[in-house]
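First, one chain by itself: the form predicted on its own, in structure tokens.
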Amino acid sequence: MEKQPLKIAIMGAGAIAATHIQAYQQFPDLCQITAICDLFVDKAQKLADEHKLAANVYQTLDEALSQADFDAVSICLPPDAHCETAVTSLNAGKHVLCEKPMAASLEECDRMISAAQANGKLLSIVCQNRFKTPMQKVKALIDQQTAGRVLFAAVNSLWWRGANYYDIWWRGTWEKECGGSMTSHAVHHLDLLQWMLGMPKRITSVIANVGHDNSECEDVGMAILEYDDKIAQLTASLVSHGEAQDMTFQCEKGRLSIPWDPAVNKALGNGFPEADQQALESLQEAYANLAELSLENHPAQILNFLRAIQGEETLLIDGNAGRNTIELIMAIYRSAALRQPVMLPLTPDDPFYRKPSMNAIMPRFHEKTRSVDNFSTSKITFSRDVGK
């Protein structure tokens, strides 16, 4: 019997919703969007019209669940709404794809994972940068220890956002956005880091707000992640013109990096370096011989999500993957707020396991005094595409 296209509901009509819609529209034989939900119904209707969708619009999830027919939900809402929307959808028998960050706390992550398990439904967290050729190739080289084991990693999650970026009503507060540069932006690189190297044992960090006076939260931060046999450094910023992002892995036998820029040294008789051209060519060849992805970013992850629902593929990114990144963020905030190193994992009795107790401890760098319902444009721009 031929499988019917899956019916999809989009929760939230903000900037990222268009990215989800465009991705789903690449697979008309597998799915169709039947509902869009947003507090601002006119915004949802405009989105439906712009993308020529035969979809009904709703103001609340409860309305959509009671009136619309759909199999899966794409959550494109502010972070504080992720958990309740996901849990409600899962309990209603819907599969869930949730935008990053997964949730506002580890407790919320665990509720989402439990709801998926209890209802036998899929829960996937958007980690679209894993579905890029440079990331896949460097991950394979690390796993194969082509350059030996990793000794030191340096990650620059550098972005730039204007001061008015935080004027939208939900941004710039611990309650609604649930964090600053670490939560909203470095979440991409933290996901890649824990995917490639695993979870660290200890984290030490600092955070500050140096350029956004309408945000309670940080716009810069630095973290040191300690492992048994290596160390990693992460810098997260929203004040970096040019957004020059990179990930560098210094290994025993050479340097791996994203964007790809390898290097190999060998020792002179006195221990000083000289370039090892032969070993570099071998490393370049190993990278070149790895397959290019035919589909990348959101479309690639959404295709996996759809096929996993149909039982045709294994779900590549589940709730546990999203939870790992939230645990890193919570440990970074704990270390910065309490000015001390933090051992992982965080336990349920830790104040940084739950949102209310975590929010009570975090600093308020500025008072949010400006707030608008919507911006005049929902366009998303990047000076640098992560990994390119």
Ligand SMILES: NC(=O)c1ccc[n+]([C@@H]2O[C@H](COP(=O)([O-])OP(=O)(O)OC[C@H]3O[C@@H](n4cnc5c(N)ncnc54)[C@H](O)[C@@H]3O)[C@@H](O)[C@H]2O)c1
The other form holds:
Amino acid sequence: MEKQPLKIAIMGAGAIAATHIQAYQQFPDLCQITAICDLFVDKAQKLADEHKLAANVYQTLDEALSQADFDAVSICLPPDAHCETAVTSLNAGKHVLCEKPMAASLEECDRMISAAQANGKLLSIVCQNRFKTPMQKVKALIDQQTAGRVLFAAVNSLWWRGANYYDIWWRGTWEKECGGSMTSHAVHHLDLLQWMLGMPKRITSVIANVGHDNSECEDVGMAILEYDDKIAQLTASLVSHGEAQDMTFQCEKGRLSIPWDPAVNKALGNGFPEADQQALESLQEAYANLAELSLENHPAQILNFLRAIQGEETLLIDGNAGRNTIELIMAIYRSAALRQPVMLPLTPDDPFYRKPSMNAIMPRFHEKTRSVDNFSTSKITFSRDVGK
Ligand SMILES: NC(=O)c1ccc[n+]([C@@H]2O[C@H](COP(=O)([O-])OP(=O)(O)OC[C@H]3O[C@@H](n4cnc5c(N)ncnc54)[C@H](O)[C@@H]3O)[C@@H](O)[C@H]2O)c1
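Return one more block: the form predicted in complex with the named molecule, after the form predicted on its own shown previously.
Now the full complex is given, and it begins with the chain already shown.
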């Protein structure tokens, strides 16, 4: 029997919603958008009109659930609304694709994962950067140990945002945005790091706010992640002009990196390095021989989500993948706030497992004093280097 196109509801009509809509629109045989929901209904209507959607608009999820017909929900809401929206949708029998960060706490992540399991529905967390050719190729080289074991990784999650970025009502607070540069931006690189290297056993970190006076949360941070047999270091920043980003994996037999810039050294008789041209060429060849993705970013993840709902593919990114990244972020915050290393996993009796007890401990770097309902533009830019 021919499968019917899946009906999709978009929750939130802000900046990232357009990216979701444009991705779903690439697969008209597989899906159609039937509902858009936003606190500001006029924004939902404008988005529907701009994309020529035959979708109804609603103000709340409850309205959409009671009046619209849909199979799956794309959650494009501020982070504090992710968990309740996902759990309510899953309990109503809908599949859920949720934007990053998955949720405000591990307790919220666990509720989302339990609701998906209890209702037999799919829960996927947006990690669009995994669906980029260089990410896939470097991950494959690491998995195949083409350059041997990873010894040391260095990640620069460097972004730039103007001070007015925090003027929108929900940003810049532990309550609603649920964090700063780690939660909103380095979340991408922390996801990639745990996808490629697995979870560390210990984390030590420092955070600060050096340039955003309308935010309670951090805009820079550094974390050291210790594994049994390697170490990783991540710098997160929202004050980095040019947004140069990179991930470098120093392995036993060469350097792998994103953007791709390999190197291989061999030792002289006294241990000093010289370039190993032959080994470099075979590393270049191994990279070149790996397949290119034909579809990248949100469209690639959304296609996997749709096909997984139809039972045609395995879901590539589930709730546990999103939870791992939240666990890294919570450990980073715990270490920074309490100024001590943190052992993983974090357990349910830890104050950093739950949002209220964590928020009671986190420093308020500044008081949020400016707030607007909406910006004059919903245009967003995506970083230059991530995944080149
Ligand atoms: N994957 C990425 O690269 C990427 C990029 C940007 C944003 N995001 C994520 O997307 C989410 C949304 O970010 P954004 O930049 O689109 O924000 P935004 O402020 O532009 O849009 C959010 C929209 O949700 C609406 N809203 C808020 N609470 C609501 C509620 N309870 N019910 C209905 N509508 C509600 C707001 O009115 C707003 O229109 C965040 O989690 C953010 O981290 C991801």
